[in-house]
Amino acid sequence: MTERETWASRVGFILAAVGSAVGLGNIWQFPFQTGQNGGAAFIVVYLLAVLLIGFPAMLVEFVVGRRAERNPIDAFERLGHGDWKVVGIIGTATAFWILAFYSVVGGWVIRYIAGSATGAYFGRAEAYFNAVAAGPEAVVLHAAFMAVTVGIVALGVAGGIERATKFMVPSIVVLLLGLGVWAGTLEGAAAGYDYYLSPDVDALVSNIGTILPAAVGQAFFTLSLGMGAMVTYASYLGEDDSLPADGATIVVLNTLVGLLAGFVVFPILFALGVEPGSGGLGAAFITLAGAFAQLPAGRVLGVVFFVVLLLAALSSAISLLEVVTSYLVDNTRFSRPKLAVGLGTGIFLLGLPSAFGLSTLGWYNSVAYNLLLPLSVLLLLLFVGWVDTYDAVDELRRGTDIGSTFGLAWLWVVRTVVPLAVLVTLLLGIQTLAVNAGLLASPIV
């Protein structure tokens, strides 16, 4: 085994995180999911969900990942619970199934920088969409965006994914500001600030059975929790970091970004009437393309919005495919850029029935949100807080000044409160997959 890779400092650990964590997630679902449930209504469940279930989640990876110094498989042996190697691979397989379809989506942003630039898709929004969706264009640039996460991954932690989250972030957060301040300018835009800042209570109240699993799935998915991502970044981390600070600022970062995306999309959907969350899985591509077409400027703000969406794309693409190429890179003697080759070759076909059709796609993304990610929370949770207990505590405490009050406090939340609300989101996603499936006439909460 060659001697394991680290990342070249703490600063790019915390970005290439939040590169993780800052993805389509943020620009393409955040919106989308937002405006399906309720507007601001689903904002509020959305950051307490955040808070209170995906920080305290979020360390509990770090703390595998630091003390393992491993892949999310290997950890568990590693930490002498062989027995619970399960868990490790139900996330790896979770990212590998992800990228699948995510890589897809990547695909059609590649698209629409070209569309912007010429103006392809003006005065026929969804019919543009619906032509490059699926079908040979969608498998080419689908093919095409995983050639670009495979070349980045190919060249190491340091060499690779670290200089390149170091460019895209900082550039995602400073055009996504340029675009909201220039968001703000447009009539109509106060009816989108209002929409999304002021929640409806009732329609939270009569309507959790369905904003619960969306918005803690939307939190696991924007904090790229349950699919090894953050089990594999921790393992490259030194021992004096401290994981409480470094989580915080990545919980802060994207959650920011997510919001910040939001004061973007809803004044320009306001501004042209553009009902929220029409579109489903394509709303970023038909009702804000659309939009582009009718503003001044519009190719220039078309290519600003789909650069930023491509940039955060390929940030969380690379560390999904880096959780399955750890474990190789652990366990085989390829070199990394064999492997990466081909598990991208591996992900490419996975995901070649979803560049065929928007039905399947949707299917693939239900089975990751209701499914996948909160079953690879819950199991990674419980291993935490029942089994690995009060060695996790020492590792959480490693590398800060924190007394011991926040490290039993945390262990008592992850014991209990989190495990607890993830279990009914799981609930909950079964039984929207169940009622997708025609299995369930209709929910039953």
The other form holds:
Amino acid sequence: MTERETWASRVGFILAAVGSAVGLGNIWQFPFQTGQNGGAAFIVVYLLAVLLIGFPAMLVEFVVGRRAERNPIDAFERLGHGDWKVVGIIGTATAFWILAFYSVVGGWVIRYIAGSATGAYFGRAEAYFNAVAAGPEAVVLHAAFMAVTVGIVALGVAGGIERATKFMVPSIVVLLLGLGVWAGTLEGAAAGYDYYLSPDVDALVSNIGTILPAAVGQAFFTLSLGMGAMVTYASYLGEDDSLPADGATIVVLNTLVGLLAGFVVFPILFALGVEPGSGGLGAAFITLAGAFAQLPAGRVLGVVFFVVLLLAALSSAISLLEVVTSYLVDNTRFSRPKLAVGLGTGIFLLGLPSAFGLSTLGWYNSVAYNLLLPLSVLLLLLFVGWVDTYDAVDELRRGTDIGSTFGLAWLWVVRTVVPLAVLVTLLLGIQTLAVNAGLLASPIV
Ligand code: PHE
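For comparison with the form predicted alone, please write out the form predicted together with ligand PHE.
Below is the whole assembly, all chains and molecules, this chain first.
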């Protein structure tokens, strides 16, 4: 058997994981989720969800991955619990599923870089979106996005993923900072900041039933949890890294990028008097593109913004493809490039229906959000919290000098409050799916 690949450096691992976490979820979805859920109030709940649920859950994935040094499916056998393999299968299937439509959206982003450069959507933001979001063009760009993703993964863990994300993540931060500074100079920026930064506590309390699952779902998605991505990335770690320190760095950086995206998006929207959060999946593209069209230097800004979005989307997509690829690299004799191409083709085909209709894409997204992600996170929490308990705490402390108190506190939340919160999220998510499918006339809670 050939030796298993590893990251070339600890920084490389951290940047790759940040690259996975920072994606369409932060820059496209987060500001709009915030808009739809009442502004700053949502952010408060979201930050709590990231800290109290997301961070411990990320450490759960790290612990499993680093100790097993295997892909998320075989990891359970390695840890002596082969009967829990199904958890890894669900996570890996989720990665496959999400990448299928994520890549379609990635294709839109490519289209919008070109559209900004030529001003193609200026004055017709909505018509443009409807023309490019579904149909043959969307299919071609879906294929293009997938091809780049395959290309990077084919080059390997250190040679492809690590090298690409080392360049991508700093570029995202620098460009986004530049956009944020520029957005601050717009007239109306103050109103945007106000909306973004002052929570309306009454609205928070009365809407907690919808805000909570949205915030928890957003926390999982943005931290790349529930699809084996962090298990896989941690499986390529060397011995001596501190998982809590790495996890904290990744969580903080990811959150900062999301917040920074808000500092770009809200001033722009308020400068133009657009109500944040109106509309569905296409809203971000339509409103933002509409905004660029009206701003001085809109073409340049549009190009920069969508380039940031593309880098973010790519560095996330590669982590999804890596989950599935690592399983086959560990289990077959085919070369990594061959496997990446084969899997990329399969994922492309699965995504095709969502490239032909926006409502199909919305359905793919909602199955992932409402069912697959919370289910997969919940099962892994139960595994580490109740089945693999003692080894997990040892593993968390390996390579660090943190005391046993941190480990035990972590284990305690992983056994109790975190799975409970995820269970509630899952049940609410299933309810949403049932309502959307017409199986339930109206929500029970
Ligand atoms: N975290 C990514 C985002 O916010 C999405 C993603 C999820 C990527 C899961 C990889 C794995 O866009």
